[in-house]
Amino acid sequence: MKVFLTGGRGMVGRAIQAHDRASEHQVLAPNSADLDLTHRETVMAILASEKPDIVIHSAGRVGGIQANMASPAAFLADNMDMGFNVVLAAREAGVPQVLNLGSSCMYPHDAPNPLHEESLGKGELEPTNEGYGLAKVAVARLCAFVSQERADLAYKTLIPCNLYGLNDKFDPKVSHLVPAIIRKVHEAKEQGADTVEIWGDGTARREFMFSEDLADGVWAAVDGFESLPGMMNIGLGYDYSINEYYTEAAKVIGWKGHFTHDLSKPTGMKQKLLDVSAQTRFGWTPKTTLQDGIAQTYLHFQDLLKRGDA
């Protein structure tokens, strides 16, 4: 099968390509230097030329709370442009299948936990990442509309929980929670610091899945595409508090200090846990424990530090 993958240089895209199942397919994954996904004519031309059997859309502008709060317009516009261009170009080229990767940021901030697919579009999004979430909702709806209008096309969306893993971003200005924690705790250990500060009270709960598990789920979705729902959550189905993520990272890294809390800082939604009942019916389950995932990610971070790339 010819697979066209966007976002091939990102954390998720690299994990998809590194997975054992990737070798069973012809995977085309142009990087952003070779293909500007915000330029519709270019995207249309390459999909018309390559005629893939399926497009996996994992590209996007991503970042943590600080990055999303600083540039909401860019997160909305860039992700909307990329998603719309890929989906509409695939439709124009007659690509029979699209697997679009959404985000749990698509869910309303007051939706009941665990978050069920039926809650999508039924409330306002979390303000701290509203731009990103709106774009992801729009692209997912576009996929659904295309499938509704064209019986010969099946464009579906996976909605992952929060992610971390190899090739994550460790720059505090743009990083997500887990890599940010790893860097903070590592630097505290290196500097001999006794304390590490946590934003808020640390009781907010989050569901973070290892990126290699998502890659495994993506290939399971590709192989079982016909039985895949049009929109499906993909995640752990359980969560941890922010404090627990810090504690687990400290254990892995070997830092013996204690944590303080800055109660003036936002913590976001108190909980964001996906309902994975549809995923369970589909027949897929993630395998990596939090300890193993953080350990692998920390080793990768140390390699980046040695190369001067972190």
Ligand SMILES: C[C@H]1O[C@H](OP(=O)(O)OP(=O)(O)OC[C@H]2O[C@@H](n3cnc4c(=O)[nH]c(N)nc43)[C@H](O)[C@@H]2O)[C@@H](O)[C@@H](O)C1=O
Contents of the next structure:
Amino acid sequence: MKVFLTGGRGMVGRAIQAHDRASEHQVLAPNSADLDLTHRETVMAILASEKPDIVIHSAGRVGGIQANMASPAAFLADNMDMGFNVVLAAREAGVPQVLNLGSSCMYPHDAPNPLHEESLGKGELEPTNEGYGLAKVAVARLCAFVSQERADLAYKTLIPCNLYGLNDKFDPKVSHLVPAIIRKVHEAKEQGADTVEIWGDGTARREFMFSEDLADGVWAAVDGFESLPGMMNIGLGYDYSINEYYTEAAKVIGWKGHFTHDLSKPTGMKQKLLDVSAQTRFGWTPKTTLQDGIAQTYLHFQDLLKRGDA
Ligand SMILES: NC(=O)C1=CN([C@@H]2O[C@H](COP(=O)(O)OP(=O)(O)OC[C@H]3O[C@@H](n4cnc5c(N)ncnc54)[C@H](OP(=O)(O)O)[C@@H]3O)[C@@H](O)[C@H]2O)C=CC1
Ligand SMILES: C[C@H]1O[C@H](OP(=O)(O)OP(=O)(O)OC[C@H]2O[C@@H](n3cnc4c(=O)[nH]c(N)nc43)[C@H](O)[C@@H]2O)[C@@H](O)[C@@H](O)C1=O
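Previous: the form predicted on its own; requested now: the form predicted in complex with this ligand:
After this comes the whole thing, all chains and molecules, with the earlier chain placed first.
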């Protein structure tokens, strides 16, 4: 199949291209320098000329809780622009399939855990990432509406849990939890520090899946697209506390200090665990353990440091 991938230079996009299944397809993955997805005319023109069989939409303005709180307007506007441009250009070009990546931030702040697809749209979003979540909800709904109106087009959304892995963002200004922990614990070890600070009291819970597992799930969704639900959670089905993530990373990195808690820092949702029963029915399950995922990510981080890229 001819696959048009957006966000190919990002953490998830690189994992999608590095996956074995990618070699069975022709994958076009222009980066943001070649194709700015916020420019609708350019997006329209490229999809009309390339006429792919499927678009995998992985591009986005993405960042941790602190980045989302600092720039809600940009997270809303950029992700809305990119998503609307890609979906409407695909419809215009008659691209038969779109696989759109949403996020667990689409769920209402007080939705019961585990978060079931039926809870979508039934309440206020989490304030710390409302801009991003609103854009994700809107683009997912646009996919559903296009599929409703056009019997020849099937535009579907995968809703991933939190993700981490190689090529993640290690800059503390935009990092999600796991890359932030890896940098902080590594630096404590290198500097001989005996404390590392945790944001909040550490009792919040998160479900972080290794990005290579998500890439595997994306290819499974592409290959089984016909039977894929219009919106489907993709995750582990289990979570850990923030404190447990720090403890596991300290073990993998080999740092023996202790943790302090900065209660002034934002903590976001208390829990964000996805219901994975639809994913199980679809026939896919992730395989990387937290210990193994952190170990692979830490090795990659050390390589980045050696190259002066982190
Ligand atoms: N990371 C996570 O925890 C989660 C991520 N997701 C979703 O998964 C997808 C991938 O996330 P992830 O790989 O972590 O994000 P990254 O930030 O690593 O990658 C985002 C990609 O989007 C591209 N991009 C950003 N702006 C533009 C633009 N204007 N035009 C073209 N391309 C642009 C970037 O291109 P370039 O590199 O060239 O700048 C980059 O390749 C996103 O849709 C995200 O919302 C969902 C749940 C959790
Ligand atoms: C997936 C979805 O989820 C994202 O929201 P989030 O899960 O709240 O983001 P996060 O990974 O940055 O935080 C997770 C938790 O971890 C705690 N925490 C402790 N210590 C650090 C720390 O040092 N850094 C960070 N970032 N968090 C810390 C922090 O207090 C919070 O409780 C969206 O931004 C959005 O990107 C999105 O798509």
